[in-house]
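First comes one chain, alone, set out as structure tokens in the form predicted alone.
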Amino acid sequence: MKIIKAQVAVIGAGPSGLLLGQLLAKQGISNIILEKVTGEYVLGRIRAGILEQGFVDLVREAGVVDRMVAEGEVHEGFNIAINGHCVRIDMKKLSDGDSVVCYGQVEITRDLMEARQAAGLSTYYEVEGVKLKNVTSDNPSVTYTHAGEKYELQCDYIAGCDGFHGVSRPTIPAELRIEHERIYPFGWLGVLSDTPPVSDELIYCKHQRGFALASMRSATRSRYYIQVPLSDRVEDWPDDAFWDELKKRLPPEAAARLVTGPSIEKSIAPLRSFICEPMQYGNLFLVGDAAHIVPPTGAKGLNLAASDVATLYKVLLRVYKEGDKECIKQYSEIALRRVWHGERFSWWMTNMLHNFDDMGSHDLEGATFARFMESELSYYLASQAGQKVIAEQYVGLPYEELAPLDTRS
């Protein structure tokens, strides 16, 4: 078995693992990233691209912001439509000047991959049999096979950035994990097309036929979603059927502007809320989807992963620059605080904007829930104070700092 060493082992070469690796490398903290699939497969994952300012600032600190600045679109507002009537949420005005950036996750990942390669940093793709060992000791390690050869990566800390189905979370003993989960009774059918967006800003649509979202990747590439039953298959939705249904759910003026075309990607994503507590076990730290999943309604998935990265980055900087190993105990508490806020916001937006047929539209419980959600949405959209609550959460709550050295108990 070949022995290799790094200060930090990063499991997973998605955007959170790559961003953490780049930030650490900028500070002279050695790291190696392990990924079970190919780089091409990672880039093939079509995901969201609405980025909070905190995420953008992290990418800037990592030195990989140039193309995002050149090609990303700054959004100062977004729209919520209720059965065709639009209300614009002015994020910049309502959140003291904050905004979000529309820049596809694939592009972020590509930028980070290229920056890592240019810096000569080590990433092993197509690794097999990854096992995390001795994570509660001072000498954790990761064993794996790459290109037919067995390796042991000896390290100080392990960042589990390997997603919901990765090996990191199951490494925490089941009796020490508390897992919270909510499975939603519908999915999002998403279509990517090389057509101009129907609007310069996102439109979230609550409609009697079901939820819809008009989003974008660039000035020439659009991303649209409609709510569908979990029993539906992609094959049930040829392009013409998708466009026809989308038009029915969009506000009339937006539907009139809709440019249709062949889909270049089409998929159905189930929606779930999931949180694992704690997010740390010894010297193993869970990051992003390894610890939490949010429904995409609030655009929080990638952004919560980024806030995890920000917290872990601060922890490791203090460990290596100030010799303070006690600070690692703060990671899970700080990360989970923001995760729960993001999960609650995503759950809230999902409840208000979707139709919940599983609760029964004709019985008292289902009808009452639907009316409560209609009232909730109407209340928040009708006043500037209510819109401010939505705007502040959509642009992202501030990142929490570590406790100062001299105030910890």
Ligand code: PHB
Second form
Amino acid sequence: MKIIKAQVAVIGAGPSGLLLGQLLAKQGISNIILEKVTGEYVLGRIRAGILEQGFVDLVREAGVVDRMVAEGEVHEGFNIAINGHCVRIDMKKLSDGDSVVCYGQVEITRDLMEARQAAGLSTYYEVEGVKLKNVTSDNPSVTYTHAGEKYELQCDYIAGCDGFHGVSRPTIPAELRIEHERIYPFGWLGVLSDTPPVSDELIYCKHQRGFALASMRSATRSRYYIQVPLSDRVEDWPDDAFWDELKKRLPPEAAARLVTGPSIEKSIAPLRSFICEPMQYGNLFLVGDAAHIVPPTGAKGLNLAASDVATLYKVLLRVYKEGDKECIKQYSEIALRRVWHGERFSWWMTNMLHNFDDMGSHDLEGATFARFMESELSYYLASQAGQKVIAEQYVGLPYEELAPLDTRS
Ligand code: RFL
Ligand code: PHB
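Got the form predicted alone; could you also share the form predicted together with P-hydroxybenzoic acid (PHB)?
Below, the chain from earlier opens the complete complex, with every other chain and molecule after it.
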């Protein structure tokens, strides 16, 4: 068994792990990232596209913001269409000047990977059998196999950034974990294509045939989604069938502008709300999708991962720069407060915008639930106060600071 050491062991080289690693390294806090799959595989996962200002600021602090600023597009508004009738949410006006940036998760991940490589920082890809040891002691470690060799990574802290299916969360004993979960009775079929987007702002469509979203990655690359039954498979949706269905759900002006082309990626994602409490156990911290999942309707998953990273970064800075180990107890409470807001927003948007058909929800019979949600959406869209509630959550709620040193109990 080879022994290696770092102050922080980071499990997972998704955006959470890479961003945390970069921020810590800039502050002279050593860290090693362990990733189960190859770098190319990580970059093959097409996911998020919409970033809050807090995310962009954090990436700036990590020193990796140049390409995001040059190539990302600032969006000051987005649209919600109800059966073809569009209402624009003017985020900038309604949220005191805030906006979001459209820049793909793949590109952020690539930027962070390249910066890490250029700085000579260690990431081990294709590690197997990762196990977290002694996480409640002062000497935690992570054991794994890499290129046929067994390793023990000895560290002070472990950041579990290994996504929903990772090994970090199950390391917290089941009796100490509370898990909240809702699985939705439909999924999103997503298509990426090298075609110009139908609109320069996103359009979320509530339609009697089911939800649709028109999004983008650039002026020449579109990302579209449609709500599909959970029983559907990608093979059930040849490109022509996808474009036909999307066209029916878009508002007529947008449908008339739709340029179709071959899909360059097509996948179905199930929709889930999930929260694990607490997010800290001894010297292990859960970060991002390892601790919580949101349905993508509010564009919050990656943005919540970023606020976890921001909180853990503040905690570890205080531990290493000021010798205050007490503050690690603040992590879970601060992170979860923002997570619950993001979860509620994502759940609410999902309920209002999707077609639950005859499935019903929350003990309500299908048609009754549908009418409540129609009423809810039209009520919020009809007034500036209602639109403001949507806008200020979409651009992202503020990040919370740690309690100051002198008020510690
Ligand atoms: P990730 O990206 O899942 O990365 C976790 C990494 O850990 C590795 N791993 C392990 N490594 C070592 N040992 C093990 N035992 C391991 N087990 C797992 C995995 O291989 C992986 O590389 O989690 P992270 O970093 O927390 O990032 C979270 C985001 O990826 C996710 O929240 C977003 O993609 C969600 N999301 C969106 N978020 C937004 O903020 N805005 C959006 O517009 C948005 N759109 C989306 C989305 C997610 C989607 N899908 C497919 C679920 C759209 C979609 C369709
Ligand atoms: C995306 O572009 O992939 C995207 C945008 C907004 C969402 C979800 C996904 O709410």
